[in-house]
Structure formats: structure tokens, C-alpha cells
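Here's a solo chain for you in C-alpha cells, the form predicted on its own.
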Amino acid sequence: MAGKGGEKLAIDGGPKAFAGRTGVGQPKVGVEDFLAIAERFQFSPPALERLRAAVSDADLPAGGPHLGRYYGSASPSKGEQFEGLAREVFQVKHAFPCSSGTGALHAAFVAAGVGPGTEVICPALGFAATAMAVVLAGGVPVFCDVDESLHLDPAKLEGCVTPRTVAIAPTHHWGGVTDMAPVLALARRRGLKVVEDCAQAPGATYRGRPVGSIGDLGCFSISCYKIIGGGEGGMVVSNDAGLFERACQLAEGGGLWRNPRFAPPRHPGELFVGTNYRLSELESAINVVQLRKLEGVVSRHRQVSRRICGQLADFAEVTPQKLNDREGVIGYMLRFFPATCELSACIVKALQAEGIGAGTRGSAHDPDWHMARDMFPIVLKPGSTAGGSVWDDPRYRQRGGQVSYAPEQWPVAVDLFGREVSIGFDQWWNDDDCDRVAAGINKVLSAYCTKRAAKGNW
């Protein structure tokens, strides 16, 4: 068929009206973007100039690289590599990389059924992001006191359960682990989900199982603030396909994780509104490398910790942190509790004089969002808008919800948080470094405390 002007249409064998671009374009993402990343890696100016001289936009694929997970990413994408490696490392069936640990928690709580009118039990010690993610999901956090492990006290857990409770969020923090067996036993008995917050303990284990694989869902922070991670990043994992699907629904744009992605619901309740916590290819590329380092990082920390702690003596006025799994903790920090805050301050000052990095807070410490008492976005019960507080939601009130937040409810957490002395361990210390640090700790504690004949219980 010919057009009205007599020309034969291309569909019928005629010439194409537009056979291709003749204008010369530039890639959307090019060498300057690459150098901006190199600059962020803090290469020196001479090194940056050498990089600039070595590459040009002509070396890039047509159109330049695509730094999102889909539509043009290399196959398998770095995101796919990251989640595949996470399944292997954390021994789970499902893993989804998120833009942050907080995003992973939000997705996990939604997956676990947290919403208006519900409550989640969180430890009174652990970063505020855990409780804030509960609120983001529409629920109300309830804080449970800790024991001398600085983790959630299973003996006090039952008293925190109400008809509104839908989940427990044990936090494995500061390289340690929660005593998960009694937590799981109670959760199964009461029909509650368990969401593990593993942000500060990736690589730790409990009775031989990696944290994050023990409860119903596990959440990680793979970021520059943790023992692995180069920027921002997180991960939600699960062995339950249904719960994982719900977590992806929230984290991956309300259903974009599916194939075909724009299809109608395949079963009732599958689709609901979600957001975008998907991790970029740039962060995934770095975190693939970082996650591969985890085994070595944990192994070195444990070696250092065991060498130092094996040499520490027993002192009457000092209680070492309780370890819920001595073999499973990472050991990047030593924590112990002198009898008084005044004694803690003296010990820390003396340790610092010996060249050993140590810290303590004291009873009147500045606000710290690792302590429930100071988590003002939670304990003041604010809403992001007028009338938008989850604590005042009629659906919560109608179910009898009325939680209070008072330090008197968490006496152990308040006491230990003020008295604790913490000493950071360096994974790169050699045996001589460890021996000198151990000798320095014994030297200081011997000067201020009563040494006992018994072997240390560190």
C-alpha cells in the first residue's frame, strides 16, 4: 500500500522513514560519573588523573551503563548476586536486598501482619530503628527489659504479651545474640511471628544457626556503620515463601517483583500498596564484595576476643556480660559491669591512660537512641501529622490498647546501660597486641577491684 503521497510504506517493503539516528549523543551515565565515584573512594588527585586518562565514554556500552537492577543491567545483576550470596551465607531460602536495614525491618513487620491495632515486643536496649519500623507499619512498640546479656530477657517476655501482640522483635546487637530458644518457644505457643533484627550482628550464630535464619524473618544492615558494608544497604531474609512474598510486596513497589509484574492478583491478599526499598546496583556491587569478607571478619574478631578474654582474671566487683552463645557471638567488643557507675568511670579513665580504648556512660548520660527511655520519636507518642499517632488510633484504642513508656519498666536496661564499660577490639590485632591489651585490662582491674582465685568467667 502506498501513502497518499504515493510513497510505499515500509511495512510493505518501502524505505524506512527513520532508519536510525545520525546525531552524535553522549551516554547518560559516563566517565565523569565513574570518576565521581572514584573521587568518593578518596583516590588522590594524581590517581584520578590517571583514571581519567585511561578511560573515555567510547569505552562504555552503547547508551552507557544502567545502574538500576532491571532493564539493561548485566545478567546476573549485582542485586541478584547479592541476594544469592546472602541465601548462602545466612542459610535461608529467600533474600531481598533493601536500601537500608530500616527498610528491611519495615517490610518484615508488614509481612508479619503488623498494622493498626497491633503491638510488637522490642527489647529496651537496641537501636530505635526497630521500634520506629513498627510504627511505620502502623503498630505500637512494647519494650521488654533485658538481662545481663544486654538482650531481651526471655523471663520477662510473657508479661509483655497482650491480645494485641502479633510479633516479637529480638535484636542481636553489638555482636551478641539473643537467647532465641525460649523466645521461639513462647512465640510458637502464643501464635506470634518472630522478626530478628540482626543489623549489628551479621555473621553471629545461635546454636550453630546464623542469626536471621532462626525466626520467621530476619533483617540485616549491610552498611558503612556495621562490620561489613560500604555505604547504605540492608537485607530481608526468610525461609517462609508466603512471608517473603509479603515483604517483597511492601519493598518492591507493590508487586513489581512478580512476573509478569503488572498482572492482577494471583490469589486473595497478594497485592497491596508498597514502596520502593530496592537496592541500587552500585550499592549491590560493593556489598557483594563486602559480604564475601564476612567470614574472615567474624573469624578474626573471634580469634582476638578469645585470646584476650581467655587471659582475663576474675574480679569480685566486676560482672562480665552474659553470653547467650559463647561460640556464636562475634566478639568485636568486650562489655562488663563494674559494681557502681563511679567505679566504671575510674576504670575507663585508667584504661584510656594505658592506651586501651574504653568508654562508659554513667547514670546521668546524654540521650542515646539505643535506650528505650531516650527514643523520643517513640516514647513521646507523636504522630507525623495531627491525629496521626498510632497510639491514638481508634483501632488500637478499641482493642484496649494503652501502652506507657517509663524507665521504671526497664530497671535492668537503665542500670546496666549506665554502668557498662565497653572496650572495642580490632580484628587486625596480632597475638602480641592481644596479650598486651589483656595484660592492661588485668592491670587496671587489679588496681581497682578484688582479684579472686577462680578463673575468669569472660
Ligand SMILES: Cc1ncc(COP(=O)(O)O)c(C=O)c1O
Given for the second form:
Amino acid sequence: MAGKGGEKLAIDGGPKAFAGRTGVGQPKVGVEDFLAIAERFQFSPPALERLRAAVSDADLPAGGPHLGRYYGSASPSKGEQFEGLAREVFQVKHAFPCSSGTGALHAAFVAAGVGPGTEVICPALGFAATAMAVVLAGGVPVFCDVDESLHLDPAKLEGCVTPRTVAIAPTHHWGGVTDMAPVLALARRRGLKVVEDCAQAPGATYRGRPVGSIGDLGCFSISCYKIIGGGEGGMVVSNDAGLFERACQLAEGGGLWRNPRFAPPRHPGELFVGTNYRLSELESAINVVQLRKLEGVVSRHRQVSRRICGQLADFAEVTPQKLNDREGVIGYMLRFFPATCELSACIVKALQAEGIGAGTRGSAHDPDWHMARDMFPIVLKPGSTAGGSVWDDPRYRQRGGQVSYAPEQWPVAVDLFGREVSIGFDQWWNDDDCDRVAAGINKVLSAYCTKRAAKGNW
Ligand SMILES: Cc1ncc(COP(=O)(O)O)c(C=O)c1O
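Condition change, the form predicted on its own to the form predicted together with this ligand:
Entire complex below, previous chain first.
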């Protein structure tokens, strides 16, 4: 049929009115963007010039790369590669890359049923991000004291459980591991979920199982501040399909990327409001490479730590940190507790003079958000909006909730945090480096403490 003007319509086989653009476009993400990333890698200006000369927008696909997880030519996407690798490395059925460890924790706590009127037990030593994620989910963190492993003390856990408790969040920190067997036993007995915070210990194992795969959900921070990762990133993992679906629901825009995308709930409770913690393709690309390096990083750290610790003597005034799994810890830090803060200070000064990087805090140390007492955004109980806080939420009050953050409840954490001496180990130390560090530690401890004949329990 012809239009009123007599022209044949395209739908009837006539010529198209708009058969495509003749204007010349520029890629959305082009060579300049690529060079901006290279610049962030701190290539020298001459190297950047060589890169610029070697690549041009004409080398890119039409329109340039999309850099989206769900659109674009790369198949599988970097996000999918990252989560596939994480499933293998952390031995879990499900993994979702998040933009940060805090985002992963928020998603995990929502998945675990944390919300207004509920409580989550966190260790008094760890990092504030865990407790903050509990609050983001609407719950109230309750801190449990630690033991000489500097991790959750299982013997004190039961005393922290209330009718409001829905989850326990053991933090495996500074390359160590929580004693998970009693934590899990208590959780199962009391019907609580276990959310492992593995931000500081990816690659550590407990009784042969990777941390993160032991509880109901595991969370990682894979960022420039941790042993693997560049930039910012995280991961939530689980072996439980239902919990994982809930975590993704929160972390991925409220189920935005299901198939079919915009379908109504396929089963009760499937859809609820979420946010977007999806990891970018650029970060995923870096973290695929980083995660492949994890095994090497962990085994080098273990080799260094075993070689050094194997040479350390026993001293009457020094207690080594208790290890909940000697084979499973990563060992990137040596920690021990001299009998007094004064002794710790002398030992640290002498170690530093020997060229060994050591630190201690002392009893009157600066605030530090690794210790519950100093986690001000939690312990001062502030609200983030005029609407109040989780602590004065009527749903919490009505259930009898009235948590106290008095540090007297965590005497071991307060004491050990001030007294501990920590020495950072370098994965790249060779045998000779390790032997000289071990000799230096023995030399200093022998000068300030009483050496005993027995082999040290390091
Ligand atoms: C134990 C622990 N949990 C969670 C986080 C938060 O991770 P992110 O910085 O990736 O949000 C950190 C970061 O330092 C951490 O140490």
C-alpha cells in the first residue's frame, strides 16, 4: 500500500526512511578511557605514549566495549568468570561478586533474616564493618568476648544469645580462623544462622574446609587493602540456594537480572527491595587474576610463618596467640602477648631496632575500629536519619532489646588488644630472611624474658 503521498511503505517492501546512521560516532568507552586505566596502573609517561601509539579507537568493536556484566561481547563476562573461580577456590555452590565486603555482609545479613528487632553476635575484636552491616540490615550487633586466639570465645557465646538473636558472625581475622565447630554446634542447637566474615582470611581453612564454606553464608572483601585484590570488591558465597537467592535479591537491584527479568515472584518471598552491589567488569577482570594468585600467596605466607615459628624458643613471660587450626591459618602476622604492656613496649622497641617491623598498642591506645569499644558508629548508638536508630526502634524495645556496649563485658579483648605484639611477615622472604628474622625475635625475647628449655608453642 502506498502512503497518501504515493510513497511505498517499508512494511510493504518500500525503502526504509532511516536505514542507519551516516553520522560518524565515537566509542562510548574508547582508547582515552583505556589509557586512563593504564595511567592508574602508574605506567611511566613514555610507556603511556607507547600504548597510545599502539592502540586506536578503530581497533575497538563498534561503539566500544560495553563493560557490562550482562551486555557486551565477552562471554562469559568477567563477573561470571570471577564467581566461577570463587566457587572452585572457596568450595561453595554459589558465589556473587559484590562491590565491597561491606556490601556482601549487608546482603548476607538480610538473607539470614536480620531485621528490626533482631540481634547478631559479633566478636569484640574484628572490624567495625561487620557490625555496621548488621545495623544496615536493621539489626543490633551484640559483641562477644574473644579468647587467646583473638577470635570469638565459644565458651562465652551462649551467654550472648537472647530471644532476639538470629545469627552469629564469626570474623576470621588477620589471617587466622575462628574455632568453628562449637560455634556451628551452638548455632544449630539454637536455630541461628552463621555468617562468616572472611575479609581478612581468604584462603584460610578450618579442619580442611575453606573459611566461608563452613557457615550458612560467607563474605569476603577482595580489595587493595587485603591480601588479594586491587581496588574495591567483595564476594558473598553460600551452599544454600535459598539463602543465596535472598542475598542476590538484596545485592542485585531487587532481582533485576532474573530470567525473565521483570517477571512477578515465582515463589512467595522471592522478590523484595534490593540495592545494587554488583561488582563492575573492570574490578572483576582484576579480581579473576587476583583470585588465581591466592593459592600462591597463602602457601608462601604459610611457608614463611612455619619456618620462623619453628625456630622460636619458649619464654616464660610471653604467650603466643592460640591458633584454632595450626595448618589452616594463613600466618601473615605473628602475634604474642607479653605479660605486661610495659614489657610489650620494650620488646617492640628492641625488635624495631633489629630491623623487624613490630607493633603494640599499650593500654591507653588511640581508638581503633578493630576493637568493639572504639567502634563509635555502633557503640554510641547513633541513628543515621531523623527517624531514630535500630537501638530505639520500637520493634527492638518491644522484644525487650537493650544491649549494652560497656567494654567491661570484653575483658580479654580489651586486655589482649593493648598488650599484644604483632610482627608482619612478608610472603617474599626467602629462607635466609626467615632465619634472620627468627634469630632476631629470639635474640630480643631472650634479652627481656626468661628462656625455657621446652620448644616454644608457636
Ligand atoms: C573483617 C572485615 N570485614 C569487612 C570489611 C569490609 O570490607 P570492604 O572494605 O571491602 O567493604 C573489612 C575491611 O577492612 C574487614 O576487615
